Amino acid sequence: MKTSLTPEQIIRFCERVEGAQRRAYDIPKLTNEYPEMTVEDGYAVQNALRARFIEQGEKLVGWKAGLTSKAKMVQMGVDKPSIGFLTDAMSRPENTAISTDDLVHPRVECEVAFITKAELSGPACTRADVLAATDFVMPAVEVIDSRYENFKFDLPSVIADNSSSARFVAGGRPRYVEDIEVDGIGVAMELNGEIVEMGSSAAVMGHPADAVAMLVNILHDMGEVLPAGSFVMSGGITAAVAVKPGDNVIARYQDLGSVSLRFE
């Protein structure tokens, strides 16, 4: 990917997102400053970043779609998916408590998924190949949080910030993709024991083996693959559900059992 930020800019963006992420405040939007910044200018910066928290201790334990259902596109006023990393440190148990000290505008999403047995590699990644290098499958949410000032973003900021990754949780049961309809799994969101999100997993992209294929071409684009024994989110099912403190949270999958969380 080619950018068009100096490596003095990508360096000075880097830092005042992983400020905002640090320490928990908005920030305005990257494109305020630097209107032409591009998708690969935004990569440029998430790349930074990552390098710099792997650098600090944190260990990449996988990647997640972002942008994937025409809900988030409209949510985030956005016209096109985007990828980000996912390391270890923003990883939670299942049940447990989160806190919202470290967040800035906490929303939750249903997500599929997968975790791989073989590499995957671009350009030409296909649904089929995720599929066949899939170990299996099983339900995630993820606590997307996104650092700019009055919840107002454009693509390119939204890829710098790390396409808004902040916490994840994996439960529920796992299956194996022959076992069941992945592009066919109903899943319902519940917040403080109501309904308040439902939808099918077709809506990431048809198939969200599909959205796993794309980000795979994203990172061949960025010269890297997909090793296996990667965790992949396939982007959120439904538009995300602002979450506070003292907020509960059930993920129901049906063939895929339930993830649940809390927020303090």
Second form
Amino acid sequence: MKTSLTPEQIIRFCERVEGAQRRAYDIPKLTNEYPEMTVEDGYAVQNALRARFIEQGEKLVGWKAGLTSKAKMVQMGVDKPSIGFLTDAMSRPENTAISTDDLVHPRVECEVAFITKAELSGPACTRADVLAATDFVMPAVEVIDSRYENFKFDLPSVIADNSSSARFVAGGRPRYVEDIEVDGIGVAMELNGEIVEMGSSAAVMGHPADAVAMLVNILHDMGEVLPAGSFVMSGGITAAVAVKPGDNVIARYQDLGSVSLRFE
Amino acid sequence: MDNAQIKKLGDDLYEAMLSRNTLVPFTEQYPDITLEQAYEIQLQYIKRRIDAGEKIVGKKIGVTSKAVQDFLGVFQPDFGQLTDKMVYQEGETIDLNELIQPKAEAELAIVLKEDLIGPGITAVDVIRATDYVSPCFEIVDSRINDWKIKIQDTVADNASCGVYVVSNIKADPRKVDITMAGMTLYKNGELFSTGVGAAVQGSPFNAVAWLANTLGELGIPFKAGEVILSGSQSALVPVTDGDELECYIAGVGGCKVKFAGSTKV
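Output the structure of the form predicted together with the partner chain; the preceding block shows the form predicted alone.
Now the full complex is given, and it begins with the chain already shown.
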């Protein structure tokens, strides 16, 4: 991937995003200042952010695909998926309270997570490759949090902000892909006891494994592979739902159990 | 409390185990004893057992239920180390003459196929690294007078570990929902207690993730092949001569255990 940004610009944008993430405040989208920013530039900033988090002691545990459903693309006004990295510091156990003090305007969405047992590499990674390399799948709720004002952004800006990654909760039960219909998993998300979002995992690019293949191919463009043992969230099945302190969320999945979390 | 006192208490526990006597709670002897010191005492107690020829074969996680955590006033589990001398095979009768004041707990044992090196371990890592799960009984025992334990007492006393028996059943946790698997425990043919995997830190995988991260901080190895007793899913069962217990974890299978002999207390 080629970037038009200078090393100084990358550092400046990276520090701006990191500050907003660490101290939980919102900032104007980066393209306001730098309208010519490309998707490649966004990944250059995200990669600098990843290097910085790892340098600070966080452990890379996997990746996420974002903006993978039609609903999400319409909701966010973009036309292509994106990817972001996940570290252990973003993980929370299920049935626990997640603090909103260190988040800007969190939203939750239901996803299917893939845990891999073999390395995957692009440029032509396919659904079949992903399914063959999958150890198991499990349900996950992603807490996304754009650091941009009013959750409004474009593709380069959101990629620089690590595709709005903030927290994630994996739970429910693990399953082998051959034991379930991975592209037909029904999902209902309850907010404070009321179902607010529903869908099927087919909403993720037709098949969630396609989103993982897409992610692997983007990694290839950055000169990277997806190592065995990675945790990959394949993208929101439902539209994202805003949450506030006191909210309880239960995501119920066909064949995968449920994931619950609350906010304080 | 200085190093000599820590060593002495570890030695006292070892002698108490051998002679089947109990000790005045350490929290009475040393009201200021910290959790860190309690783990140092545990290490000395285990060192004595290793010096006598025992081998480390796994870990146990204790204080995993909210009820017990509330009772002991703590917000996290504790752990102890398992040695080969604590193992009974399924079908063998547990000899109460070797124990002091035993109680049984039904649990899920987890065996790893990969090392888990904390910190930074999540429940997902634990599932990935799990070889199989088996139903099991842990027979807890206390070297402290009348089980009058505070958290520091039980930690020092190797998390009150006695002996254990693991079923020969090996189940794949990607085939069974171990968090929601129901557990039934029968004593002498009658239903005694029921539970569910979620009783253990929300999920036995959460308890093992906690263990991996805690061991990582302490620099204690956590290796593939080790057996982990993930935490009780049942009420404590008092046992005496002739008792027979059976636990059944739905989707996984059962484990049976018999007791004979007379305890010291």
